[in-house]
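The data below hold one chain only, encoded as structure tokens and taken in the form predicted alone.
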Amino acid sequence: MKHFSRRSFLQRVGEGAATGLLLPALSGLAQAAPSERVRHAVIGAGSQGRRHAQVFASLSDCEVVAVCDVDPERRAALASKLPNGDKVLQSEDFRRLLEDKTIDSVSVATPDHWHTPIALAALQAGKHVYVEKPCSHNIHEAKVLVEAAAKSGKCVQHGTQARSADSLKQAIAFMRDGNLGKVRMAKAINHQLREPIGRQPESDPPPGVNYDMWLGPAPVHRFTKNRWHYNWHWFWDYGCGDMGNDGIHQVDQARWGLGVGLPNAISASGGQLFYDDDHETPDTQVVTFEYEHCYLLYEMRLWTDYPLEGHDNGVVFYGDKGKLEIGRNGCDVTLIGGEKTHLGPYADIKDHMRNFLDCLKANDPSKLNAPVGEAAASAVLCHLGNIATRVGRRLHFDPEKWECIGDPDAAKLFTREYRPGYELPALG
């Protein structure tokens, strides 16, 4: 089976981030000395990145020092909660952010169209990345993050946090022991109730915010209230529906078990069967994976919420002696002829802050449980089930050279053209 250059690709990253290992000498830190914490800034003050600064505010060796969001109100609101608020750094521009010297890391909690820019500006300043997902808005950039990222040496954490619950580890251990017999397919299920959003008039945006630089790389737009706060992501030009941002998490989680990288080809079909207003991207999907002895399966519905199916988003894995199902309930095994037996719960977003800071601190990229090589993988799996959704058949995929093989229409959509004075920051 290819495993997506995953003896040659990963490596380049420290693949060994897999093992997701907690670093024992930093994992237990009780009350750090100031010299000891880690100075950490946030960029994206909506819900994400207030997430963010909460749980790292609440570690003991981790201080939130900086706060970067183009609306005034959010960041102000955001620095305001902060244990240490009327001292925080705050600021519209992510760059000056990244000047000050005594920051040693940043969250990247932005529209998914900044994602890599300033991840990639972080490490060219020298700074350790939490980038969530996806961690890019296109295939180019994701690869260009795993190339500056090994470049730099620095740790770059995805927001797929459930890599870092003990829970799922032992469960998919589990299944590749045997268990479960020979495992052929996966289906990553997200299905939840999204309302409409209606239409929205174009409009001058809210005062005070630098508009402009919240586009950025992508082409200018009159600002409209869908096209802002959180709905950006049913905007191609911001945004990757579904798929990437929530979908995502059972992507991942569904190659992470079936020990898979990028497929041999892509089949999907998708549109809108419940929206009928400013919505860009689909709310049905179904994409199909196809690897040498595997299928991976994408399902999205955004018109059915959880207690249809009894559980949220999840997971099923698929044997000849059983199924195991991973939500955010936590991990069940029923094998056949056998009663459903709880694994253990599902994970927590503050282990996977700490074994970012663990990493971090001892400057070993190696140990991170979900490192930008992983990242990468799955947010590629998201932009191919994507683009051939939007193309319309199936894909050919060259998983060594990352090329889609003879549909042009298809390779224009790996990557974007970039605004004059935001295109990709490059390490030297």
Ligand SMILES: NC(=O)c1ccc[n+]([C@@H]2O[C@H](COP(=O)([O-])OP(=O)(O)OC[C@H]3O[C@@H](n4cnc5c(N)ncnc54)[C@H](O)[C@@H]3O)[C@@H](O)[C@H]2O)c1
Contents of the next structure:
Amino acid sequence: MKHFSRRSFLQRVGEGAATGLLLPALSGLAQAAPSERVRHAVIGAGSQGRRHAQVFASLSDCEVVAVCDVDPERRAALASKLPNGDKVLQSEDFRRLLEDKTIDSVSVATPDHWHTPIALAALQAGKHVYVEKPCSHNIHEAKVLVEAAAKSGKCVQHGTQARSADSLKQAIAFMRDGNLGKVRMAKAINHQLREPIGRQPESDPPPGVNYDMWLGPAPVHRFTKNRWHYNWHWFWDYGCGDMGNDGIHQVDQARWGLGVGLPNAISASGGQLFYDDDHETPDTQVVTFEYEHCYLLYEMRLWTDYPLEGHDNGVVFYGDKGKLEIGRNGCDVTLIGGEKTHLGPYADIKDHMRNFLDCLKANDPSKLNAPVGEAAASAVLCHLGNIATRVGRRLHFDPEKWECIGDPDAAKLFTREYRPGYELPALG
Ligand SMILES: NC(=O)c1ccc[n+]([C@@H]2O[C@H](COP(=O)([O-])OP(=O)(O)OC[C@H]3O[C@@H](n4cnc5c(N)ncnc54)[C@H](O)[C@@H]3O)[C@@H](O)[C@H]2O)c1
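And the form predicted in complex with the named molecule, for comparison with the form predicted alone?
And the full complex, kicking off with our chain again.
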């Protein structure tokens, strides 16, 4: 297997930017209508990448033709489960897949710190992108991704699959029609039991793993089992805590229902009341996003089980005539003095992938259920909630410029220092 050095990573992206060879408008593929059968590649072969591969492969007009992971065991295991597994292109390097002009689209199901860098490179190579949530690891990346998607004209679907649920669409239309009266508050609730992760010593990465590529733009840190598969979520270098992990689903639905974009101010508190282990991110968090006409609240408890609020993880919209509750069991409407009405069921990720393929085949991002602008707004809310929690004070935010007002410490966390060789590709 060929290992690309960090230096060559930079050079290759740089060469592409300089010659325009990677620009979608100039690539032959961007002009050509995708074949009837979409040729899709999955980047990241963890549990979510496996889910992507399985569902995309189950759709009759899609074929999963390539799998990428820096962990050879996961890569081979996933490829072997696919129809025509022996013919599936396998690589540890996503650029190998992006070079393949027969590939129409990619899933980005890596850790969060790789979402935007890979999505940008994929757009530059003329691919449509299904990027897992959160679409970015910081606010700067979200902005760059929106710009790149607009320039490319390609479809970018976000892994907030509840946006494809008919029951949610109906419930939100019902609320928007004024049936709950004036809705001035939504509460996004994320509570679940996430067991402590203990403490893990530094060690060598498993044999054959390209750990440098796993780290990518993040600073070099010796391998530990906790900074690796799945538990990376709980380290700021790679993840966004549970607010950017599971909480983004509820934040996105709350924002969608309220019909709001970016807030004017954010206040937050959060900490570890439960964990005493390697976790860096909070187990308890409360955030308020202030808009002109409403508030969006986020509450997170990682030390209790789902049914505590009488519904699953979800969102409650409070109007002056009633409330709407959205949970993973569906939606319930209760008008003051009335019975509870149940609308269901909840989202099936297959519907979201179907929507992506339909848009991709029509080359029409305007019909995506979770387009990049919505993706970026919800990711930015999660980043703002985390930043306000980390600096420990109320933030003032300019929603037009996506800038923090008068707080240089907070502004520093709007981006990151990219490890030399892993800077974001320049927009052509
Ligand atoms: N939409 C949803 O409901 C949902 C559910 C679960 C997970 N997710 C998202 O999916 C993503 C993956 O989650 P997971 O639980 O599978 O994590 P995971 O850590 O188990 O898997 C990620 C995989 O990506 C690989 N990887 C890391 N860097 C890579 C690179 N540069 N190139 C190729 N492969 C690389 C890792 O080796 C690993 O196998 C996360 O962003 C998570 O938030 C979304």
